[in-house]
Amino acid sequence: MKIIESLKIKEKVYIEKLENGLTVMIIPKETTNKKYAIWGTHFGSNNNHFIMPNTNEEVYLPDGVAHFLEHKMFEQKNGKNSLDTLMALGVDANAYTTNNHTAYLFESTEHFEEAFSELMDYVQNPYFTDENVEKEKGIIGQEIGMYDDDPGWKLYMNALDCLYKNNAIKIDIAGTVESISKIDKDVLYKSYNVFYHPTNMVMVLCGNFNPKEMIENIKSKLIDKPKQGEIKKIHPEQNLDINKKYKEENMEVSKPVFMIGFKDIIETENIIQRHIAIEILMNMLIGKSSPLYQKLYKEGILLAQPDLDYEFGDDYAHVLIGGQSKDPEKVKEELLEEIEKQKQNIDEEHFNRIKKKVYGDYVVEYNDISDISRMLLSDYFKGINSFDYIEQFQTVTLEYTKQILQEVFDEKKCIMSVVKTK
């Protein structure tokens, strides 16, 4: 068993790759009575084009298969729904699908063993029929309709459409009503058998666990599966060309909402330092303590602190800055002016102050059992050790951050999505 330790935050992760290929990560926390389990597969909405392991067959999946599978996994052959079973035990259970992975999880203070057995049972035993697949299409179709009517989701999807010409990330995770109509039980079983193989999955457990005992517990509940080769996922080629500069929608909102984006390219060798530098820069440019935010807020142009995010995966990377404003175009204009000012003369004192603030935000994440578990899972699928954010933090210098400011925050790669009142 491999042990990764961060002395700075006094945390250890015990990692073991089992014989069947499943990676297990355990974070012992003796001071909490809560226990958290999350089991994920490296299969998300972007993974709709791949080469089958063992047969080398090229496969195109309809949009929305990963999300559809997530919905169907709880339904069991005996007629029960595993989510209902878990809730009846008094545990907080859920599942979610992202662009690059799907995860099943629960948190408990009691009945952990019963809940864990249920988790391992339903994730390993899919049950799809013509009837239950058809029924699910109606449910997911309604969900797609609800998201289409949600201003925040429309704002986000329009921003992605502006950023990317040819990338699965610009398609709704749930797919479209048309795309899910092409999903049947054979598509689901084929996708499950490829992507829900232990070699493509990670389990993370956080709480008062004995790592060796927990590993044996997991082994006793695993179903034998035939060996499988590598899944070759096919992604569009990365480039910095944006699709369009601006997209506007009219919906039922009290005040206009906006999202400003900057397209980036994944740099796998130094992605952690790049991520840290971008977080520092977003906070310096328009975070709560920035001069620009204070100015726009006092003038009534920005109505609240904007959301700041850097998203990246196997084939995409971008900065997103979103908020509510009576004049979104003015916010973008002022932000671009601020970026140019900072490029000419970045304030070292401000940089050091924001750097400390971002470091503090990171440390807080490691204290919560759900945050650290989900972080470890997500980062693992990106090829990242989550502790490196803490360990490498001080390597992000002012000079390096200036370089990232020049590279990433470029007006040529800038887009804006706006939703205005009808």
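Please read these numbers as outputs of a predicted model, since none were measured by experiment. Residue numbers count along the first chain shown, from 1. Residues that one form lacks are left out of the comparison. Take the two forms, find the largest set of C-alpha atoms that superpose within 1.5 Å, and that set is the rigid core. What changes on going to the form predicted in complex with the partner chain:
Segments of at least three consecutive residues in which every Cα is displaced by 2 Å or more between the two forms, once the core is aligned, occur only at 237-239.
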Contents of the next structure:
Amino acid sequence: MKIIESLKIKEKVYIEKLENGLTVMIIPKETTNKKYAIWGTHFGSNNNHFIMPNTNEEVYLPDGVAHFLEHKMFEQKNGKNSLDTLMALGVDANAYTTNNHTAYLFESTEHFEEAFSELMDYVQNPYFTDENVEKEKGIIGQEIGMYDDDPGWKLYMNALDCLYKNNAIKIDIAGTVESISKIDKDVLYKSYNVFYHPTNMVMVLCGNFNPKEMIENIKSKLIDKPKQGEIKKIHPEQNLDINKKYKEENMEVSKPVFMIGFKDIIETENIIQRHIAIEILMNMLIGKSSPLYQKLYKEGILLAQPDLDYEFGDDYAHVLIGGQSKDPEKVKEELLEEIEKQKQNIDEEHFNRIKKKVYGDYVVEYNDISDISRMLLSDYFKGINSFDYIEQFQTVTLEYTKQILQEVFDEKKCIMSVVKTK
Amino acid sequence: MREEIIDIKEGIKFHKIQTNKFKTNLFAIFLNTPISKENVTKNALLTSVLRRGTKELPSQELISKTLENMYGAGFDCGIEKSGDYHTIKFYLEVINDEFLPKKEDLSKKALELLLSIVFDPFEENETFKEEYLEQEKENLKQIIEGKIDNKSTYAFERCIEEMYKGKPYGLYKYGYIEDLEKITSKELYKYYLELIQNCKIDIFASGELDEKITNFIKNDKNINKLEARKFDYDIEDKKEEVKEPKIINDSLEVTQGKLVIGLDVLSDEENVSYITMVYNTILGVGANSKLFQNVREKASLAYTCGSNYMKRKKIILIRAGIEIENYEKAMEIIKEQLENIKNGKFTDEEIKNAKNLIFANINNIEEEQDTEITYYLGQELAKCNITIDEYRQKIEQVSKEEILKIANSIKINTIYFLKD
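Alongside the form predicted on its own that was just displayed, please also present the structure of the form predicted in complex with the partner chain.
Let us now look at the entire complex, which starts with that chain.
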């Protein structure tokens, strides 16, 4: 078993790759009474084009298969629903799908063993019939409709449309009513068998655990699966240029909402340092204490600090700054001006202050076992060790940050999506 | 017991919660006062004016910079109705000194800052700054007017308002526009000075705390300014049985109707609140409850259906979002569920599942700093002193007979329906 330790935040993670290929990560926390288990597969809405490992067959999936599978996994052959079974035990259970992974989880203070057996059982035993697959189309159709009515989701999807011409991240996680109509039980079994193979999955446990005992516990509950080679996932070619500068839509909102984006290159070498530097820069440009935010707040153009985000994966990377304003154009214009100003002259005191704040934000993530587990899982699928954010923090210098400011916050790579009042 | 209570002065208590579960220390100050129509709006406005600046840091920008320099310390404030109390809440969360890249006494600084936000606000000639007051009046106005935006919370609030018409608990926690407009800077400042000299003050600290923290609070210059105060406020809670349920219909532009049914628990039994908790969970908490299973799963009448128990007022509120034309049908099924429990039509399994859910919540109290603080504040205000283990035992002991007895004491007080 491999052990990685962070002395700064006093946490340890035990990592074991089992014989069947499943990776298990355990973060023991002796001081908590809670236990958290999350089991994820490296299969999300982006993965709609791949080569079958054992047959070399090239496969295109209809959009929304990963999410459809997530819905159907709870259904059991005996007619029971695993989610109800877990709830009756008093544990908090859930599942979710992102663009690159799907995860099944629960948090418990009691009945961990029963709940854990249920989790391992339902994730390993799919039960799809023509009938239960058809029934689900109606339910997921409702969910898609709900998202269509959500201005925040529309805003985000339109921002992605501005940033990328051809990229799987533009696919709606749930798919469309049209695309899910093509899903049947064979498509689900085929995808399940390839992507829910232990070699493509990771399990993270956080709480009052004994790592050695847990590894044995997991092994005893695993079902034998045939060996499988690597799944070759195919991504569309990447283009550095943006797709379009601006997209606008009208919906039921009390005040316009906006999202300003900057397309970034896909960095593999220094991704953590880059991420930290961008986090600092977004705060310096338009965070709570920044001169720009203070100005726009006084003028009544911004009423709350915008949400700041840097998203990246195998084939995408971008900055997103989103908020609500009566005048989104003005926000963008002033932001671009502020960027130029800081490119000329970056305030060192400001930099040091924000650097401290960002460090604090990373430490606070380790307060909660569910935050820890989800972060480790999603970073794992990105090929990142979460502790590195804490370890590499001091290496992010003012000089490096200035260089990233020049590189990333470039007007030519800037887009804006706006949803306006009807 | 993890909580240690220290009397700083009469009417001012310090609650110290020593715990090593977290990377952060959380500090909180609560100003508790009886809720009244006269003061409810002032309390709400005061909360947001106080966060605008202290004597030392007279603007929000300076406060933000200070918080960032404290490794992104998190400040928050708000206002809550807890039974017949109105509580003004302030929180500050900082990283425990142990996890800082460089040693410094961050927790002490944080506590000092929080105390000065509450007790040493920025003022000019014994008034709050006009600019801050005007901006915060505008913000509060938007919050009060925005009450209508979330239809399901609105219906919930309206039902309580109708159940407690003319009584303190029926007041809206953010106050009223007509009162807001009249408040002047001078008047609010005068009110503030009175409030901090008379209200019940509870200061909380949770985390890996320094031994000297109690002395530090006792000797803080802002605490020294405060006088001892007599605070004796007994919540009157006499319930009269209603003969016929009150029926209230409101109209707003909604596509989905919002049904809220207010129930009175008319029992004075000693353990009524624990028994009712189990009763309420069987009735309407979670996916295995009677309401969820029958109104949603079986009859497909509602997207959401469940119930909340308001312990301090001994009431239960059932909520359902339904198609407007399904009102009669939904009422029928909901009443049937109430009758079924009265007649003992619930299984030991349902009791077990309900207790499991409650245990999960109890076990969670010590796992979240703000949840634990809220729990102990509730105990303080209810003048009750039950450890988490005792709480658990009380739930464990609830029997089917006791649930039946409670079920038969429950009467519908108000049926509220929001439709188009």
